[in-house]
Amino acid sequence: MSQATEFAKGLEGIVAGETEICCIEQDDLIYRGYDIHDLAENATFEEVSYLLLVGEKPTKAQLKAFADELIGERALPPMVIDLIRNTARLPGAVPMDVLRSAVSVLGHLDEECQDNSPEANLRKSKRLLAKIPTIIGHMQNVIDGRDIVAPNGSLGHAANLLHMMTGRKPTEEETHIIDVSLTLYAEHDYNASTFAARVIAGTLSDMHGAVTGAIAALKGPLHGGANEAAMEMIKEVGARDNVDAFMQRAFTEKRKIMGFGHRVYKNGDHRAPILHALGKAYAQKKGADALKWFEIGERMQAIMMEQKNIHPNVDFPCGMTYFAMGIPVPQYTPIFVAARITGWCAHIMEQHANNRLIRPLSRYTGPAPRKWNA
């Protein structure tokens, strides 16, 4: 029997394709030629979204038109609102599942769903970018038992997301933190969910189908769900004085410490220090109850470096930052979707534009050939 000549578990180290969208190196994370530190400091998420989806930095006129278009597409069809109302409080429905279902239904309602042309794909990308924060906001309103908060056309993308979730206008600092976090999460090369989206798109399936599959992939705690799992772990520790004993017990039990390590980065995730600094500064202003999570987290980071030489990834400070801001833990990964939708859609469009079916080989480890009637 023939077998694949090369094998790498989890496709580690395998180059599976080419992309113009993102470059990950040990010392750099680049979106279409722009370094992540430059973007986090100088660009808004709307600008980064335009860059990823369209391919170039927008002019002021292009940015205004793009932002206005997103504002005009924020509202959800009644059928999707009904879906959220009917599922968001079900015992077995976690927010990522509700979001996945809502995006799937949006595909049924989008007249261009089956059109994979570049022009239609870009329009669908904008609609998904605009509507996903609304899904998240309405979902949280239903979970909290409050009236649904409508999108606010006077607010930018990040501020509107927080406004719909809470019913209050966020501060400038809160808006900035969410805006930067969306930029940091917007794109990351051939990660698991993006690769899943490209595999689906490679069959010439549609944009909504590929995004639905990507959401399912992002849900897992070894990918996007790590920010939720990391914060739940920090809550389990509870206090800085408990960290050392917790970590030693975890090492003894070979428990996975969520929010640490990365398949690509070995010298540290470039995004983590950016979000950690913003989150800790915010927590210091909020007071001891918010700051204690960073004190726990920083001690955990120190132990991981001292004993395992493993750096935190962006999910670790994300959990602490969002928790300090009062964002419900189950919405951390949906907010990740609100950012990564830009990268997913860019990759889906790129796959459709230069497509080849993605079909790797496998190494067979089953029984040797045998006879049914032996």
Ligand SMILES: CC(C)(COP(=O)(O)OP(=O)(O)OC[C@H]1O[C@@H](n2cnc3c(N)ncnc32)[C@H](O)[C@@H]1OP(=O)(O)O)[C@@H](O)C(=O)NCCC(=O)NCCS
Given for the second form:
Amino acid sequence: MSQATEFAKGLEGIVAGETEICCIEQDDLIYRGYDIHDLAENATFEEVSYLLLVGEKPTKAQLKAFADELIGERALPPMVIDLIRNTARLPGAVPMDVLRSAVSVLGHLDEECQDNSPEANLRKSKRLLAKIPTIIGHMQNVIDGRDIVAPNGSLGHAANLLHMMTGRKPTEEETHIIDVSLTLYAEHDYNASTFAARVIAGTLSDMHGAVTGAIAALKGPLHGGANEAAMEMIKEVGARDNVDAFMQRAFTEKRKIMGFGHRVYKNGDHRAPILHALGKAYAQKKGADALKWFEIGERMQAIMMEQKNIHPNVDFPCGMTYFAMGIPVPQYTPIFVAARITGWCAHIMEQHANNRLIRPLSRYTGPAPRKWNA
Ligand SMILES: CC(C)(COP(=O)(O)OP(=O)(O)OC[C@H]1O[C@@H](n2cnc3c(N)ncnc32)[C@H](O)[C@@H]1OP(=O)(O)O)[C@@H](O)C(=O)NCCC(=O)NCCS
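Hand over the structure of the form predicted in complex with the ligand; the form predicted alone is what we had up.
First the chain shown before, then all remaining chains and molecules of the complex.
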């Protein structure tokens, strides 16, 4: 007991470590010095990935080499394809679990799995970044009962992801929306999944293990799973005219409105308006059936602000945007993984480079000492 200092449920307000990768403030979200608005508007996801993993903005030549390397690493080993075929349609398997297992198996097949050197870690980061969209694409093909769509080397990261999922070449606008959403989702300092990854890496365990644990952490509806849960809730509301009654009932039942609130941001999530604007513009062009979800969502937002003063987080517009694009809901959190893999790997490398075991204390609330043979 003597070492105990202070206790905060859920570690709220506790500074649990240092990082050079990301800074979250009420008024800013910054990746390695660059503001998120600047990155969303001016950088591609490949550039943001390079920035996060390597530490600096790439030159043209560095970017070309990086993008080529990713393209060269997209294909999956046959064992992982078999795993996807054998699990993706199991009644109890959800895409996040299949993705978690596939990443774990990639570890068995990666000859550098046990090598935690900075060089090997960077190479493994690139392999994971390249292969995760392929896992998602193949998984969706299996779920849809169609032939597997191979990666297309002439398409960039975002376009190739959509292409592999659907078999069709996406439009420029669809590619741009996915590309920006990947940038917005790429990094967020000591969020739950990144912290989980750092705890695992802090024992000097390996990158694939840390990423596998991070995927499990991201799956939960209080974290990354909120983009799927938010859209399921909007679907449950069903129509603009149902929103007011739905919200009052939810408040009475003390039901959480998914896609709202944030542990750190109290004046709104910087990423949400960026994605909302892109998604709504897309839905407007697509027509009433797509726009309807934004009309429901905007009324929900208005009521949350009026009655609870709680803002939407990025998962709320993500749900509506991906839905308007026709992406199956259970793939929203896996797509989040395709983005956050960059942040996780950057943090794992940072942890390994300056490690100390992460081991907090707990406050004991159990029975007083007693005798087994009393
Ligand atoms: C993100 C989240 C887990 C943060 O949790 P937290 O920092 O522990 O905050 P709390 O859950 O303690 O919420 C504080 C208060 O706001 C309320 N609140 C927070 N988010 C809410 C939501 N989405 N809907 C309704 N009320 C909410 C809580 O009920 C609580 O009210 P109370 O003080 O009257 O009990 C929480 O806002 C949440 O569950 N949101 C929904 C899931 C989600 O969108 N997650 C993605 C996060 S990016």
